[in-house]
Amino acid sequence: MKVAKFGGSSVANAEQLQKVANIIQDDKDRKVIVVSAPGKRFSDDVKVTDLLIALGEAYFKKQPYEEELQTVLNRFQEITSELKISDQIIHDIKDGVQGILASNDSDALKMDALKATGEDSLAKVLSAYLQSLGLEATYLNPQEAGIIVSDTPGSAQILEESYEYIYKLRDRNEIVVIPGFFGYSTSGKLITFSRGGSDITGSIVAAGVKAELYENFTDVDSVYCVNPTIVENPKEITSLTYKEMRELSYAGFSVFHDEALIPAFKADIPVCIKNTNNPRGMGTIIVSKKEPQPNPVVGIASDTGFISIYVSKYLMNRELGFGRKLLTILEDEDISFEHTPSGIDDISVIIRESVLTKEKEERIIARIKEELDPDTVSVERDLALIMVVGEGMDSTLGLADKATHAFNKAQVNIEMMNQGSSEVSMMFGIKADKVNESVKALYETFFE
């Protein structure tokens, strides 16, 4: 049995859904299908999920929301008309949205239900289309499929008991189409995963049914070793390990939501990234282990939007609990840290700029000064992180030397570097305006 997940670009319109149906028919082992909501049809288009979020935000502000609702209805009307299937789903969407808004649920639960409307409706459309082609197929609600999640709106976590229920999908003979992105709490409330959560659903279902393979269909032939908007025609990666993909996803690769692989990883299920527009292409396979390579570096990822809080104090290393106290201050402000490079008298805490409001920053700096009595405390903005990723890097001589020479060649100053704690990556902190030239120099060093 294979589980196939189709992303937003793969289900954006009727033409793409016809390709999806052909892919499903091409392999009888593709028995469980997970779908996203319709994505962009062209570069300036708006994803259906974004329209539904805008609808909800307008409603909560007591502003008109009919335009966003009508745009969603028009998108689905266009799809059903071109596929020549019933347009009953249009009425269901309209009634469903009105029912959500009129319910007694909290605003957070209402927003989750609105956001899930795109995936849920698309799954019904695809199952109806497969039936029109003479295939034995059915729509299956995540609650019926056994996807039971924690009661945390917008950030659901799968409950272990789910896998026992999901395994029963193996007993079904028909093709099952499941909407991604959401599950149900034990009390029966619809709860969504974090954004990009359809990938999480696919991974959960693959683990639950103990699939031979989890196929994730998107709009690229494979994962590239570097962002193709920075380097023209970069090399493709044919195989990755879970650890490598996790590091790359964290540092800016957008192919996968960075939590998506955890269920598949735990169940040791191979994941193959494939192109809906070129389904016979090799794609990229993600596995637990792979054979050592002469060049252990598989990819270079970059992401901007980071801040460094720098704290210096003479004899810091002799002061018991200094690091714990510093991180506790961040914890009290609900801020998680990304990296903590340190020396004997200083420490930097790297956090995402998006989580640090002006008010939080002022409170944090004031508490650090008051509670830790540092010699120096400062905040450095506009940082980018670049990750050089590959298993086996820790046992290969000269990689850090090559990397630092690449930065020197690009005339980029390294603000910070961290490798010791990871077997699969080297992290470099630089100024955000130097990302492109740095990535190009590293690509030339490791791949050309």
Contents of the next structure:
There are 2 protein chains.
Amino acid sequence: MKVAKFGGSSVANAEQLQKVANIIQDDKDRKVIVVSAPGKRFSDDVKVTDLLIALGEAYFKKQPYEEELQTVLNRFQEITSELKISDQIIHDIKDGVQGILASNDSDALKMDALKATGEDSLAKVLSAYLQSLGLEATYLNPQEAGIIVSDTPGSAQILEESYEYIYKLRDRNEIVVIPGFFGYSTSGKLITFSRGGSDITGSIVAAGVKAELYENFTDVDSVYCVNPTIVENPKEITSLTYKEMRELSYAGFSVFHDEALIPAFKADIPVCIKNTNNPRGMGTIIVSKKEPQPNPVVGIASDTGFISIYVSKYLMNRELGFGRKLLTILEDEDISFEHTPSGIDDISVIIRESVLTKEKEERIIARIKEELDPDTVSVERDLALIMVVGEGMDSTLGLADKATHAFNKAQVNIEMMNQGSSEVSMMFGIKADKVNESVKALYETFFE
Amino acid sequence: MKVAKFGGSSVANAEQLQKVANIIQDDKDRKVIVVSAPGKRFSDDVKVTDLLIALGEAYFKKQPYEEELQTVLNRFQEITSELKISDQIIHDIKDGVQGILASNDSDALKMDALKATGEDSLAKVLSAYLQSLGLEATYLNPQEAGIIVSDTPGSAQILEESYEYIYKLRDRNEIVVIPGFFGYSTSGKLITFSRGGSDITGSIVAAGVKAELYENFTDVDSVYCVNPTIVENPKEITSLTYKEMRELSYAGFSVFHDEALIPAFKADIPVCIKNTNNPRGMGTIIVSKKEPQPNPVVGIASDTGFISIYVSKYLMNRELGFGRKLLTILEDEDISFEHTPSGIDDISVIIRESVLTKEKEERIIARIKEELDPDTVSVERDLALIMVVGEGMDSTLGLADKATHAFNKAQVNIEMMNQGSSEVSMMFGIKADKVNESVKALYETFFE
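Next, report the structure of the form predicted in complex with a further copy of the same chain; the form predicted alone has already been given.
Below: every chain and molecule of the assembly, starting with the one above.
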């Protein structure tokens, strides 16, 4: 049994849904289908989910919301008429939205229910379309599917008991179409996952039914080993591990919603990323383990927008608790750090610039000065992190040599270097304006 | 005005003291002399300080201590007779020791007073000897010199007010000889610094009198750029900065007691390491700043006996407080850590093996498992750290490339790499059994 999840661009219009239907028909093991809400049809288009959020926000501000609602209805109208299926869904959405807005639920619950309307309606449409093609298919509400989540609107967490319910989907003979992005609390309220949550539903369902494969259909042929806006026509990654995927997605690879992979990861389900527009392509498969490779490097990721807070103090390493106190100051400001490279008498904390406001920065620096009595504190901005990723790197001789040589060839000074905890990556910190030449040089070194 | 400190081997016997007197006569600016207790005359010899400690321990256990006392007396007897000066000191030591043991002070204070007897007596002997040579010289007790310290036996901390008193030594015309290793509390009790404390006294006095130079006479010509037991006849370092010295001494260079340098460092006093047996040699000078160098690497240090605790958890970097909690667990066990290289979902803590008992390790691992719920925890042993040290390394292109290339040439896998916080060093972690080939390869790369 395979679980196939189709993302927003794969269900953006009737033409895409026809491709989806073909893909489903192509493989009898594709029995559980998870869908997103219709995404963009062209680059300036607005996603249905964004229309629904705008609708909700307008309503809460007591502003008119009819235009947003009508746009949503139009998008579904276009789909049903092109697919030549009943337009009952149009009435259902209209009634549904009115019902949500008129309910006694909290604003947060209303917003969650509104946001989920896109996925829910699309699942109904796809199931009706599959039926119209003569397939045995059923729309299945997440509550019936057994997706029970925490009562935390906008950031549902799956409850462990769900998996037992979901496993029962294996008993079904027909194709089931489940809307992604939401589940139900034990008290029966609709709660959404965080944004990008259809991937989470797919991963949960795949784990629940113990699928042989979780296929994630999107609009790229595969994951590239490097950002294709930096290197032209880079190599495709045919296979990578969960850990590798995670390290890559951390530093700029946005194929996946990180947390989405956790349920599949824990249940050891292989995940395949495929292109709805080219379903026969190899795609990229994500597995939990792989054989050692002669060149273990699978990808090079990079991301900008980091800053470093540098603290030095003579004999720091003798001072019990120094590092802990520094991290406590950050924690008190709700700042999570990325790395803490340290010398003997100094430590730097690498932080994403986006999490640090001017006020927080000032408070942090002031507290460091007051509580840690350092010799110096300074802040360095505009840093980029580059990750060279691959399992087995830790035991392959000469990789650090190759990587540092690439930076040197590109005439880029390495500001930071961090290897040794992760078995999966080497991290380099450089000035943000040197990212492109560095990534190119690393690509040449490891992939050409 | 120069402050000259003579270490244990420089004052081990009459012959060495004659060299010391020549050195003092050689430069009229050498006005303040700080001395250790007589050290070893040959490799199996026992230092006077160790004899005095043994004496104290025997006394506290109510065992006979006459042999230790007699050995101390014999050593001074030998010195005074060879130098042809009065042997009054022999009677003073005898009376002094009896007075200490008979006093109402605590055992800790008694021990401090006993331990200090070596330095105190030697300072008296040297001053008498200088007088016998026709020099104007005075023994000066640390209390008179103004060395006022915290009331913490065995680990005195200098009090800030001392520096004002010590500055008054500038008004003296004669040579003053001050015993190293101890000061007096505000209530007038003799309190010793931690072991190696004569260096501390020298550094404090140099800072106090605002010396133009603090000369530290020992038994090596200079600091080598690498451990001479690993590389034969390595280059000598003529000049290095405080920070460089500190990084080198961290990882195996034992020229200096780290904390000893702080007072001189803070007062910006240059420190010169010289050989009593070759006083005309250049020595090595330690300064606070130096000009940028084309090859900034000044030394390569290495040390074994490190272990790494590795913790991994999917999405660790999203978990606010994870790193802080890990460090708190270590702090609760009184463990100070050396480095914390981290990946995205993992962190390692590098610890000196010597600070970790089996019980502490078990408790730490158990708490990590219980409190942090990690995916994996493991301990790696027998690690060595190698530091490539030099100010200005952070802005010199290609150094990381050179260093990693050296490891690769030596066929050594780099387990850990940490650069970027310290502006003064790059740190590499390797298996302990690969230290020698690594250090040799790095030496060839940076110094040949």
